[in-house]
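Okay, so here's just one chain, in structure tokens, the form predicted on its own.
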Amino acid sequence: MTGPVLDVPVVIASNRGPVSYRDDGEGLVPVRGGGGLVSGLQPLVDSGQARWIAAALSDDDRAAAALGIPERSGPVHLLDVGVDDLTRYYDVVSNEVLWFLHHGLFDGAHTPTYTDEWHESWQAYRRVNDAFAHAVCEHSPTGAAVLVQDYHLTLLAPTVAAQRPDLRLVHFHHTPFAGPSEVRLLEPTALRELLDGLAAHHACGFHTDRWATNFLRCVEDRSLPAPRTFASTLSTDLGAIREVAASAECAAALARLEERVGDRFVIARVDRMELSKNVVRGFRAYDLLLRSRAELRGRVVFVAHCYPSRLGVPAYRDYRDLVVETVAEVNERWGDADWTPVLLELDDDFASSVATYRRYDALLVNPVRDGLNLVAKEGPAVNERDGQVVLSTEAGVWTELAGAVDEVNPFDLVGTAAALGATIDRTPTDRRARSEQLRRDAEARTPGDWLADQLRAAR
């Protein structure tokens, strides 16, 4: 994908950058980042049309930053904010509170609780955002469009606007945005600062109108001036996914998978192992399917690539353990010497994940809530078996794919089991028609479309 021709310089600010570093024993080696954010924005950096400011997240990143390696090898500035502040800003505030808030994961009765540690961590969140603000001011050319990415960086705009009024600030929120009743669960000072910070941008973008509307309702609820908002869905660089799918490494992974599953119907999921992805309920719905339809036992297998995530947060470690325990229970209840009902893969092996995309007959994507969810687009792009998608209505991507998926309420185990069963029962003709429509819908937008929407908002 080629980068667009710009009429203004661009600066990108995000927690995770387009490159990280690792010491291979002979020196610090750059490793290109993955994910939709990098797919959408990397072409600008590759073309020399943008600068990217990100946090140094590891010891090797910090070593590279100290030596100025990112600046010499490309227009990337890694910001070393200190290990303690980084941990508090990232784990305690961003992942334990803001992520839970926007994904509706707090229960109110027990969480959240704001302790002295929280207040100290909010101070660290402020400091990190302030460090990003000063870096943006320092590294931004005159009149640049500054594209600020995600919930980690909500507080930098007032400082930048005061010091560099020539810059155009656009914030893009990749998660959902909580509604007015939900945001009240955030500590009052933090909530005021967060909404003030977002409102100080020239425009705020979200993946769907639903999340944009929630944000505007929160701003209006506190009588703040509302910035312009826009909705723009992101897509993975499907060319890159297909390149992996065509690789020898992926072919070898697919051969290993075929040997394990044989001619069975394959239900699959590919997810980070964290609470909002609703992994446990997915396995429990599968358990219910096997309980209610004895004829499917031995004929179907659930292949799950679930990568442990954010293990610095206790709730994520507990959830990982629950996922593993649930899989063990399902396999113990239904499995036999010839059939393991669930094949759980914990290694973050992208080629193996893409091999599973190629092989699945049904892909389960059932998040509790998701800003978008790229898995539901990636799978159909490379699937070779007229695969069906069972999709939560709480995923932002549902607005794009609704006409060709089996929709489910993420909390409804009976409904999810029934939807999985429907994909098994569907005729080949119906499967083909739905999968073709799904592929068209999934490919309708490109990362370049998402980037162009932000640049338009900056103007």
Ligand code: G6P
Given for the second form:
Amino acid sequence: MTGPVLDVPVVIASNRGPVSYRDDGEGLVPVRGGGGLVSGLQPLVDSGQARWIAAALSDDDRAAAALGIPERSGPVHLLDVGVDDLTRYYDVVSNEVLWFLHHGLFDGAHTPTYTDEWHESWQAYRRVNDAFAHAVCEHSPTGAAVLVQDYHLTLLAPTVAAQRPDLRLVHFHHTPFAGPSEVRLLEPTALRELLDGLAAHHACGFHTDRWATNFLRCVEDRSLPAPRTFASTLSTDLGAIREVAASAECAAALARLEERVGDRFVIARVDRMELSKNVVRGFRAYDLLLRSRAELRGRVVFVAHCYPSRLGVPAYRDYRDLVVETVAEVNERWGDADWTPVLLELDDDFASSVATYRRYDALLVNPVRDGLNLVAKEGPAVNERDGQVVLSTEAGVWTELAGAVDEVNPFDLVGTAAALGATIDRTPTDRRARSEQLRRDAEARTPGDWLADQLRAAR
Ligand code: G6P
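For the form predicted together with this ligand instead of the form predicted on its own, what are the coordinates?
Now the complete complex, all chains and molecules, led by this one.
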């Protein structure tokens, strides 16, 4: 993807940056970040048109930041906010509370609970946001558009607006946004500061109208002046994913996969091991399918790439254990010497995930709630089997793909089992027509369109 031509300088602020560092024994080597955010914004940085401010997230990142390595290799500034503040701001506030809030993961009966520990963590979140605000003020050229990304950085706008009125501030939220009743599960001081902070941007963007509307209703509830809001979905970088699909590494991974699955019908999923991704219910729905349709036993296989994520948070460690246990149960119940019903891959190996994208017959994407979900676009972009997609209505991407997917309510195991079964029963002609439509819908936009929408909002 080539970089857009900008009429103003751009500064990006996000928790995770475009590069991290790893000590390989001989020195600190840069590792380019993956994911939608980087593919959407990296072209700007590569073309020398933008600066990126992010947190130093590991010891190696902090060592690189102390030596000024990121700045020398590109216009990237890694902020060292200290390990204690980083843990509280990232693990406690961002992941245990804000992520749960916006994804509807609290159960009300036990969570959330705000103690002194929480208040200390909120202060750390404030301090980290302040550090970002000062870095933005210091590193932004006159008149720059500042693109602030996600729920980690909701508090910096009032400080930046006061110190640098020349800057245009856009916030883009990659998660869902909780509605006005749900958002009250957040501790009251934090809720007030968070909404004030977001409302201080010139514009706020979301992946779909649904999240933008929720945000506006929350702002109206507090009688705040609403910033301009917009919906703009991110898309797969087709060039990049096709390059991986065409690589020798991916071919080797596909050959290994073919050997394991043979000519069976492949149901697949590719996700972080994440509570909102609804991994466990996915396996339980598959279990139900095997229970209710004996003729499918031995003929299907579920290939699941679930790579561990945010292991600093106890709920994520428990969830990982539950996923592994559930897979063991399903395999124990139905498997035999010739057939393992679920193949669970825990390694974060993108080439082998892309090999599975090429081979699946049905892709299960069933989050309980999701800001967007790029997997539902990546799979169709490289699939070679007229693969079908079973998609949760609660994923932001659902509005874009609704016409060509099998939709499911993520909590409905019976419905999910039936939708998976329907993909197996579909005629080849129907499979082709749906997969072609799906590919067209999934490829309708580019990461550049998403970036352009943010820049437009900054004007
Ligand atoms: C996903 C979400 C983003 C979020 C990111 C953080 O990609 O869609 O909204 O910023 O996860 O992941 P991390 O591993 O940095 O916690």
